[in-house]
Structures are given as structure tokens and as C-alpha cells.
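This document starts with one chain, in the form predicted alone, laid out as C-alpha cells.
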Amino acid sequence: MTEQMDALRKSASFARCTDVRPDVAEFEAYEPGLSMEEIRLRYGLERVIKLASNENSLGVPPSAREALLAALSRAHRYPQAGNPRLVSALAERYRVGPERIFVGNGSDELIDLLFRIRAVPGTHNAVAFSPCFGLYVTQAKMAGVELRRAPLGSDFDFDFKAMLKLTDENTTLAFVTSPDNPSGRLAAPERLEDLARALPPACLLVVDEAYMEFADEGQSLLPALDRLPNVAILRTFSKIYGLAGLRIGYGILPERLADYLWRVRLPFSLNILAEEAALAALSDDAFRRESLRFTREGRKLISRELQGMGCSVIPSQSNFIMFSPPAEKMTARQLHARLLERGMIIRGLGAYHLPDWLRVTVGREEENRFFLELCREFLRA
């Protein structure tokens, strides 16, 4: 009897020590895209093409490959605290003071830290659009912060009036992705400037410009930062610089806010290999130009051909295209499944609550044409 009681007590103690916050117990994790290996094994395929995660299909810049190899012998060392070389290079590129730059382990780290340092759990709230990048939702919940979401317009345009109606004196963060994910639509910088001025005094407007390098010239809010003290801009090396797997993000922020981010960031969150690759990629203008060229050409080709097949296509300023197949021929779910069977991975948008829509990343010319060839075959049938 004594042994049974001891076992029960130990079991109850174990249950208590493994308990988590109630909101964590109900947590829905961010849903990443399918991997190439997963589809290769599932369907027994030799050839798999992934156009689902908005990666740069050109791969890693040659200059970054060389930098990675050269830095391997130093991988047993910690990077220099504060990553001053990368901070200095970014400050020079964007002509801002280095005290306004923060670098981290992908833009995801910046989003997470902004919730943690700007919002008091149970008191403050944040606003974003619906649908939006999934990390805004998950990290708000992880921080115990209410995230209020305004629906996008029927054409996926930004309804800033609806967003402003959700704000109050306790709103400390407002997130806008431009170009947006998953639609690819752009928020005009003058509209963002108006939004920044209309937000409550305590609210920081965070403009996530992860895809801005693919947009037309003059669409970034960066030139207006000096007259907008309540704006932060996020960027990444994952897209046009082809370094998604190394996780390098950065922000251009009010100086005081950047200082707080540096104080609370985990030590060495940006590793030495990532920093060297980022420095090389940042100065590789030839790779950047080629990435922009093939993306814009591919974007135009895919949009035109999908429209010719009867698909609804949202005009994109990014490296991906959001589209809906003609319902009388095939549903989005059916088309997605058929493409997977043939080794073509694109993104179904059920996680964004858009079951009738799909998103395809612009790839190399041969990848784009194979995708279009499959779509013609399936939609014709």
C-alpha cells in the first residue's frame, strides 16, 4: 500500500512539473511548407521541385559560399558580440546610424522580441490583418498578448480604416507586411505614413519588408523613417539574398528601441557562419540583380499563363503569386494534390483560411515552365 501511495505521489508531482500555461496547452504551431524529402518519400519520386516557401531558386550566392568555406575554420569560436561588422555594413547600405540597426536569428526573432519588450501580457494589445504572416499570431499568443485582426478587403487590399478601429490606448504594436504574404500586394508608402500618424501615441508601426527588394522602385517606407519616430522596418537575408537556411534578419528601428532589443537578445543568436555569409551577400550586387531579373520575368510569365487558363491571379510585387483555379474545372485542394503527385510542391493556403487559393514561388525558368505545363494538363482534363 505504501509503495502504491508513493507511486501516486510521484505521478502527481510529475504531472505538476510538466504543466504549462493554459494558452500554451492550446497552442497551434506555425505550419511550415512541405519538404522536398517528404514528398520524394511519399510518392517514390526521383525529381521534386519546391516552389512553396518563397525561397530564392538561384540558391546561395557564390560569394556567400566562399565566405562560408573560409569561416568554417573559425566555427569553434563565438561571433563578436553585437555583430558590429554586419551592423556597420547595413547602416552604410541604408544610410542610417548604426545605433538604429538590430540583427537577429531571422526576422522571426525580431517579431518575437518586439512582442516581449513592447507589450505587457494581459494589458496591451497588438493589431494586424487577417490573413497575415503566421508568426504574428503565434508569438502574440506566446507572449500573452491579444492580437486583434482586421480583415483584408475582398481584393486583398489593406483596409487601414478597419485596422485603426481596432486600436485603443493600450495598442502598442501594429504589423503590416508589404509586399504582403500570401497575396503579394503592396501597401503604398504614403498610405503607411498616414497610418503611422493616425495610430495611438503608444503604438509602434512595424512594417515587415521581407519581400521589398522584389517590388518596384520607391515603394519602401525607409526614406520616411526620419520623420516617423513610431515606425520600425524589418528585412531579411532569406529572400533576395538566398540565405533562408542561415536565418538572418534585421531591423531598422528607433534608436532607443534598438538598444533595448540588443539588451534582451540571447547572446550570439546570429552565428559566425551566418554573419560572414550575410556580409558577402550584401555586397554581391551581381547576384542581387540576377535574382531580381529572373523573379520579375518569371512573375510576369506565371501570372499571364495562369490567367490564360482561367485562374484568378492577384497582382504581385513579390517573388510569389497567389492564384485560384477555375472552380468548374478543379478546386485548389485538388490541384495542389495533383501537383504533389508529380513532384511539384506549391503552397496550399488552408492555414491562412483561404482554402480556394494557392501560392506559387517564382522559380527558375525551367521550374516555372514545368509548373505551368502541369497546370495546363490538369485544368484541361
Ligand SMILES: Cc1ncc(COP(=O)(O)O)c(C=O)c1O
Given for the second form:
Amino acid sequence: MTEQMDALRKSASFARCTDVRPDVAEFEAYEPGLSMEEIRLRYGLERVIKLASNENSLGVPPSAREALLAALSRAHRYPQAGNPRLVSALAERYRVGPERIFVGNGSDELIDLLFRIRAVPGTHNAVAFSPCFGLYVTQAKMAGVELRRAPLGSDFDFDFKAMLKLTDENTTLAFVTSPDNPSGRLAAPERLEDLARALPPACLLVVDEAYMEFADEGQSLLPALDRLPNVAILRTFSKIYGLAGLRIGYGILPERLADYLWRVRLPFSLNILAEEAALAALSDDAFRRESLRFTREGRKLISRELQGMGCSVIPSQSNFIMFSPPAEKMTARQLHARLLERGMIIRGLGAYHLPDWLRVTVGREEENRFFLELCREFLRA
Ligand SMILES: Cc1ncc(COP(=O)(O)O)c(C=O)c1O
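Having seen the form predicted alone, the form predicted together with the ligand:
So here's everything in the complex, that chain up top.
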């Protein structure tokens, strides 16, 4: 029993039936910011545009809409245990055995379960970068697992040496997001392969590829999986497939781990409508191609224009762009507030401890142009 566990046990006096674990008592509720409706009402606006959560601005794929309507009449039934149709479709797509696929309620569920099945609270630890996707932090905490964070380089590059230095024989998980959130930077697959080989034997490298479909060809670690027995890849239907609200994520994992995930997962965490929509979206090549087209074009336009306005812009391989406005004109906080007043919601990065930076999701052309028009107006000398 470690000191951490002893301390937890000592402080855990459950006097009331409403008391919770001391580490749970420290949790703050997730702060989503104001909703589109709240912004509309607060500022008396007709039009509000949200480019804050890296969703797909094209909306729900038409094929998925149809599938959802058709599946509605079956909503009184439980989904088929293990979602075998979606599992087979994904196995076929990635040319891997279905026993290596796991699907869940968003990749969030996979992240949560990986902490819980791979790390003994108070004994094992996990590593990630700082800043990183917030769920690695909250779910490590919820699982009672120490999360060690290696700082990213000054240009938000991945410092794998620093990450490796934090590992020891009790490190059972290493998280890398590629392309990264919030920077949009890619980790080259060759470097990830080197990292996988250098990690301690008990450590699983989890490569979160939530945004990989937006990156240049050949940047995924997927083709190397067969020679890397200690790697899991996470993907999602929330981004390029336009189904964030339905909560569908999946992983391609070592077979043994996928098996354990299926054993511990809540039996029906991926619901019947989500499964049908995912199946339809997966084979909707036209929607995927169009999403990629408008994202790549918009990304180029926004990056170029923001740079022209004197902003620092991190080169992105994703469907969002991280930037910092020129300090002599306006702080990030001020720009964020001014945009909000005009109905343009983007993401401030205070929660990532990057108060000087903002993150904007690439939208449809007219949304991007409106965003840039406002920035131009506010950042004019
Ligand atoms: C890096 C990263 N991983 C995972 C997720 C969560 O994806 P999902 O919607 O499938 O839970 C997100 C969502 O924004 C993300 O940015």
C-alpha cells in the first residue's frame, strides 16, 4: 500500500450518506462555456456561430440521417451485445481482425476504461504531455492513477525524451495525441514507433488519432501496428464523420486488451441509433471527402489570414487552428470576448494553461469568412 493510498484512506471518513471519496470531492464540474442559445439571448443576436468544439460544420451526414430515421422504430430494443456489425465494418475498413476492435460511447469511454483496466490505483502511473486533451487528466484522477506530464517543446513539438524520462517500471500507459489537441501538430509515425520501442515493457502506448482523418496521407501509426505489440490507436466518429452528439468512438488494440475492454464495458454503452448512424457514415465516402475538402481549404485560408493580421499560428494538421493574437493589439482573452459579443464562439485555452492562445475550429466557407472579418475588424491597428 503506497503513501498516497494510506493518506486517502485516513482522510476518508464517511460520516454522511452523501460523502464521496476525498479525491472525487476535489472534482470541478466540466465548464462548457455559454451555449449558442445563451449567447443569442445575452447579446440579442440573430446569428450565432460555434467554432469551439472541433465538430464537423457540415452537420450530420445525410446517409446517417436516413439510417437514424429507419432505426427509430427499433429504439425499444437493446442493441446487439458487442455491436458486431460495427465491429466487422471497422475491422474490414482497417484490415485487422475483429477481435482487435473495441467500440464505445465516444473515445472518451475508451480513455476512461483504459485507465481502469491498465493501472492499479496508487501503484501504477501514466504519462502524457502538458498541455494535453483534458480527459486524460480527469479520468486518471477518477481512476486514482498518477498522471505524469512532460512539457511540450516551446513550439508545441513533442518532446519524447522528456516523456520517456518520466516513465519507470510502474508506468502502464503513455498517451500521445496525433494530430495534437489543442496545437494541431502531428507526431511523425517513425518517432512514435521509436517511442513505442523505448517505453518500459509494461507500458501501453495509446495514440489518440481523433483528428487523423484531417492530416496528410501516411501520418497514422496504423500501418505499423502489426510490428508494435504495445500500441493501441483510438479513433472517433465525432469529427470527420459528423456524429459528435451520438457518442461513438473505437479503438484498434492488442487483442487481449480489446477482450478485457469488452468484459468490463457497460453492456449497451453504444446505443442502437449510434450504431446505425456510424455504419452509414463509415461508408459515406462523399461526405468524408467533402469534409476533408472544406477543412483543408478552410485551414489554409484561416492560417494564412491570421498570420497576415500578425497572429502567431501553429501549423495544423487537424480541423482546428491554434493561434495567438498580437499582444500589442489585443490579448487572447479580449479577442475571445469581442468575438463572443458578435456571436462567434471559439475556444479560449485557459483550461489548457495557455491563456495567450485561442483555438478555432475550421468551419464552412461563410463561417470562416465571418470569423476572419471580425478578427480583421478587432485587430486593425
Ligand atoms: C484528442 C481527443 N481525443 C478524444 C476526444 C473525444 O472524442 P469522442 O467524442 O469520441 O469522445 C476528443 C474530443 O474533442 C479529442 O480532442
